[in-house]
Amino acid sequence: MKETLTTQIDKLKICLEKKDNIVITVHRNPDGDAVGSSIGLYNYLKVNHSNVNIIVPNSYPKDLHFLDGDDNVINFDTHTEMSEKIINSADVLFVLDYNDITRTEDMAPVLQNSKAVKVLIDHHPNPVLEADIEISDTTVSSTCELIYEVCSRLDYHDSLPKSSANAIYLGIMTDTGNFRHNCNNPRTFEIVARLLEAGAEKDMITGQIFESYTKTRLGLMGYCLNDGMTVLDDHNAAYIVINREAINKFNFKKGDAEGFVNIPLSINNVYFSAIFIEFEQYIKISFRSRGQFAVNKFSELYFNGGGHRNAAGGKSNRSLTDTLNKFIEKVKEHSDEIYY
C-alpha cells in the first residue's frame, strides 16, 4: 500500500469518528465492483455507525441482489425524494467506483451541492471530482480491493464481517472476469485469501453470477455467437452486435449480456474483443483486451469513454452503422498495437 494512501485512509478514520449520518455513493448502471464496494462497506460501517445509507443513482442487474445489505440500497431514481433528503444531512459522502460526477447523472447536482466531507475511493486513472479525502489507485483490480484495505486499517472489528467479506469478493471476481484480467499484483490474491478465510462464500457467489443465467440470455448468447459477432482476422480483433432486433427478440433486460464482450478473445489470435448494444438513444460499447493493446486509451480517443487497460467502456450517439463502420476504421488503424 503506498504511504500516501495509508495517510488518507487515517485521515478518514479521524473523520470517522467525529461524523455518524454516512452515505455511500456509486456510478450510474452499478456493475459488481459498485455493488459490492458500496455493500462491502455498508456492512463494516453498520455496527459502528447509526445512520449509514446506499444510494444508488438507478437500478442494476438482478443477479446482483443476492448480497447481504441489499434490501437496504436506496434507488435514487425511484425514491429521489427521500434520497436528496438523505444526502443533503450526510455528514459523510462516499463516492466508491467513479472519480467524475458526472457519472451519477441525475444525482449529480444533489452530490455537488451536498456540504458532506467527501471521501473518493476508487482505481480508475484521472480523477475529476475533487474530494476531501482520496483514496485512489490505478495498480489495483478494483474498488473492492481497495474497500478491504480501507476496512482492514480501520479496525471496527475483530475480523473482516462475512457479509462484507462476500460483498468485496463479488466485485474483486467481477471487475477482473473471474481473475481474468486487471490481476496480476500478488496482493490481490493475497486479500481474496483473507476474505475466504473471513467466511467469503466463493462458490455461492460464482454460482450466483455465472450459474444462474435464464433461457433467454442462453437463446442470446447463441444469436451472439452465431449471428452477432464478427471476426477481423487481418486485425486480430472481433466484435458483438445486439441491435434493436436482437434486444426486442430475447426480451432483453439489463445483465443479459454481462461478460459476452470476453467471448471473442477465447478466439485463438483474438487479443481485442468489443461489443455494442443499440439501445434506443445511443450505443453502449465494452472493450476488453489481452495483452499489450490499451482500450481505456482506444475508448477515450474515439467513443467518449475510459476505464482499464484491458477492460474499458463507451458509448455512442451514432447510428449503429456509423458506430460500426467507425470502430472497423480504427481498429485497423491501430492493427499494429494489437498482438498479445
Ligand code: 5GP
The other form holds:
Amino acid sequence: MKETLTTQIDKLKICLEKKDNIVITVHRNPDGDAVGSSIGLYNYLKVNHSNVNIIVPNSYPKDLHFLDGDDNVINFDTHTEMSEKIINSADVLFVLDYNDITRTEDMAPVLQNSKAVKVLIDHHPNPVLEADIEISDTTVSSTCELIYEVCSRLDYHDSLPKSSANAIYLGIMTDTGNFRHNCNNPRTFEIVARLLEAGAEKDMITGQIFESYTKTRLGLMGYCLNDGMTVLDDHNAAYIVINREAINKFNFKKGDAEGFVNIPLSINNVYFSAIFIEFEQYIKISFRSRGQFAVNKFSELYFNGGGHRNAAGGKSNRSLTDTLNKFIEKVKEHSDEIYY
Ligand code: 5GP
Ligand code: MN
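Coords for the form predicted together with the ligand, given the form predicted on its own:
Zooming out: every chain and molecule, the one shown earlier first.
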C-alpha cells in the first residue's frame, strides 16, 4: 500500500480515539459499493464506539438490503429531522464512495455545517471536498477495497468480523461487475482471499445480486434489447432508452435496470454505451465504456455528472427527445475518441 495511505490510516487511528459519535455517509442513490463500504465499516467500528450511525441520502434497491447491519441504516429523505440531529452531534463524519458534497444533494447543507472531523474514503478522481483525513485512491477497484485496508489496520478485532467481510465483498464484487473490470491489480484478489478467510459468503452474495431477478425485470431487459436499444454503428456506440411508457408497463422500481448499461458493450465494436431512464422529475443517465473513451469527462461536459473513466453517471432536466438529440450530436463530435 502507498505510503500516503498508511500515513492517513495512522492519522485516522489517532482521530478515532475516545470518539463516541460517529456518522458514516454515502452518495445519493447508493450502489453496492456505497452500501457495502458503509455497513462494512459500521460493523467494524461499533464495538469500540457507543454511537455509530449510517445515514444515506435516499433509499436504495431491494437487492442491496440483505447485509447484517442493514436495519440500522437511516434514510435522510424519510427521517430528515432525526438525521440532522445525528449529523449535528457527530464527532467524526465519514464520507464514503463520493468526494463532492453535492452528490448527497439535500443532505449537503447539513454536512457542510458539521463541525465533525471529516474522513474521506473514496476511489473517484478529482476530489472536490476537503476532508481532514483523505484516503483517496483512484487505482483501487472500489471504496470497499479501501475499507478493507482501513479495517485491517485498526486492530479493533482479532480478525475481520464476518459481517464486515460480507459487506466489503459486496462492494468489490459489484464495482468490478463481478470481477470483470477495474480489478487487474493482484491486491484486489489478495483482499478477496482474506475476506473469504474471514467467512465472506461469496455464493450467498452472488445469489442476492445476480440470481434474484424478478420476472418483470427480465421482461424489462427483453424490452431494452428489442425495442429500447439503438446501435450507432458508425461511432462504436450504443444506447438504451427506458421511457415513461416502459416505466409504467414494467412497473419499474429503482434498481430494475441495474447493470443494463453494460449489455451493449458486449456487442462487437461497441466501446461506449449509455442508458437513459425517464423519471418524472429528470432523466437519469449512466455511461460505460471499454477502452480509452473517458465517460466521466463526457458526462461532466454535457450531462451534469461525473464518475470514473469507464463508468459514470449524469442527469438531464430537458425532454427525452432533446436529451437524446444532444447525446447523439456529442457522440458524433467525439466519434474518433471512441475506440478500444
Ligand atoms: P451509475 O451509472 O451506476 O449511476 O454511476 C457510475 C459511476 O459514476 C459511479 O461510480 C458513481 O459514483 C458515479 N456517478 C454517478 N452519477 C454521478 C454524478 O452525478 N456525478 C458524479 N461526479 N459521479 C457520478
Ligand atoms: Mn464505488
